[in-house]
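Just the one chain here, the form predicted alone, laid out as C-alpha cells.
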Amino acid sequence: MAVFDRITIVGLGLIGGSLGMAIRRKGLAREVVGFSRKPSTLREAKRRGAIDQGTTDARAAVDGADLVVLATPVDLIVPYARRLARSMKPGSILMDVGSTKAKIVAALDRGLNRQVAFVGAHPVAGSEQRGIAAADAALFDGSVCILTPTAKTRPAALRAATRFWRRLNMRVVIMSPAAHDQALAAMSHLPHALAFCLAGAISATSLPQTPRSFLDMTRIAQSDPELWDDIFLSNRRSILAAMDRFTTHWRRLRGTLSRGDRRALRAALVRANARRDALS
C-alpha cells in the first residue's frame, strides 16, 4: 500500500537513486518522480527502474509532490530547500537525507514556506561508491535512519517520515541534530578523515603489491571528495572535537611505543581490541 501518491527526489546519485528504487521496490509510492540537472542521469535512472518520470526543471519536479527528498551534496540541502518549498503544495512534507544536521535543521526551522513542513534525515547507509551506476534497492535494508525533530517539527510529518523510513526496512532512531552531528562525527566523519591521511600519506611505491590491511583501512578514501569537503566543513565543529580526542589516544599510544612499554601498549591494544568487539 503506498504511503505517499507521489514523491520527488531531488538529486539522483548513489543516495538518491538507491532511495527511488527501494521506494518503487516496496511500492510506497504511486509515482516517483526524479529532478537532475542532468539529462544522461534522468535517462539512467529511469533505465534503473529508480524513478517513473524525470525532469531538469526543479520546480515542475516538485509541482504536486506529496513528499520532497533533498539527496544533493549537505552544502546545496538549505538553498534547495528554501527556492523549491514555494513551489511544493499545502500540506507537503520536505526531508532532507543529509550526513550532517544541525546547520541545515537551523536554517530549514525557520526559512521555509509555513504550508510546508520539514523533518531532518540521515539514512546511515552508502558506500564509497557513487552516481546512478552504484544505485542499489537494497542499500537502506537493515540499517539505520536517524531523524533529527525539533520542538518546530510537525507531529504528524514526523509521524508520516518514521513510518515511511520503517517500511523501507530501516530502524529509526529519534536523536537532536547537535547529538546527531557530534556522534557521525566520531563515527563516520572521522574515520573519512583518516582513511584520506592515510591514503595520502603513504607513497603508492612503498611495496610491490598493497597489503589487504592497507586497502581495507582506505577503502572510504576512495569517497567522492566533493561530497566529503562539504560534510567536513558543515560539522567542523564536531569533527575537530573528535579528532581532539583521537589524537590524546594516538599521543598515549606514542608514547607508550616510545618508552617500549610492552605491557600498557599490550592493555591499550587489548582496550581497544575489546571496545570493537562490542559493536554491533
Ligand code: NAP
Second form
Amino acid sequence: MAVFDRITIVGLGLIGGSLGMAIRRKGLAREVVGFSRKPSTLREAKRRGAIDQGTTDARAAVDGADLVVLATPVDLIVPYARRLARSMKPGSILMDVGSTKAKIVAALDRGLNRQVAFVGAHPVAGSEQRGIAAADAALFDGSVCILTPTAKTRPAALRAATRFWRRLNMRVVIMSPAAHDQALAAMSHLPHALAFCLAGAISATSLPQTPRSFLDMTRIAQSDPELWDDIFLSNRRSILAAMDRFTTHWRRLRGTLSRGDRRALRAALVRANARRDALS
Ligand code: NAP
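What's the form predicted together with the ligand like, now that we've got the form predicted alone?
Below: every chain and molecule of the assembly, starting with the one above.
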C-alpha cells in the first residue's frame, strides 16, 4: 500500500537514485518524481527504474508532492530547502538525507514555510561510489536510519518518516542532531579522514602488488572529494574532537613502540581486538 501519493527526490545520485528504486520496488508512492540539473541523469534514473518522471525544473518537481527528499551534497541541502519549501503544498513533509545533521537541522527548524514539516534523516547506508550508475534498490535493506527530531519537529511528520524508513527495511533510531554528529564523527568521519590521510601519505610502493590490508584500509579514500570536503567542514568541531581523542591513542601506541615495551604493546592490541570483536 502506498504511504505517499507523490514523492519527489531532489538529487538523483547514489542515495537519491537508490531511494527512488527502493520506493518504486516496494510501492511506497503512487508516483516518484526526480529532479536533476542534468537531463542525462534523469534519463538514466528513468531507465534504471528510480523515477516515474523527471524534470530539470526544481520548483516544478516539488509541485504537488506529499514528501520531498533532499539528496544533494550536504552544502546544498539548506539552500534547496529554503528555495523549494515555498513551492511545496501545505501539509507536505520535507526530509533531507545529509550525512551531517546539526547545521542543517538548526537552519531548517526555523525559516521554512510553516505549512511544510521538516524532518532530518540520515540513512546510514552507502559506499564510496557515486552517481545514479551506482544506485541499488537494496542499498538500505537491513541498515539503520537515524532521525534527528527537535522540539520543533511535528509529531505527525516524525511518525510518517518513521513508517517510511521502516517500510524500506531500515531500523529507525532517534537521536539529537548533536549526538548524531558526534557519533558519526567517531565512527564514519574520522575513519574517512584516516583513510584519506593514509592514502595520501604513501607515494610509491616497491612491492609488485599492493597488500590487501592497505587496499582494505584505504577503500573509503576513493570516496568523492566534493561530497567529503562538505561533510568534513559541516561537522568540523566534532571531527576535530574525534581526531584529538585518536591522537592520544596514537601517541600512546607510538610511545609503547619507541620504548620497545612488548607487554604494553600486546595489551593495547588485545584491547583493540576485543573492541573490534564486539562491533556488529
Ligand atoms: P552523489 O552520488 O554524488 O549524488 C549527489 C547528487 O546531487 C547527484 O545526483 C548530483 O546531481 C546532485 N548535485 C550535485 N551538485 C548539485 C547542484 N549544484 N545542484 C543540484 N544537484 C546537484 O552523492 P550521494 O552519495 O548520493 O550523497 C547525497 C547525499 O546523501 C549527501 O548529502 C550525503 O551526505 C548523503 N549520504 C551519503 C551516503 C553515502 O554513503 N554516499 C550515505 C548516507 C547519506 P547531477 O546528476 O545533477 O550531477
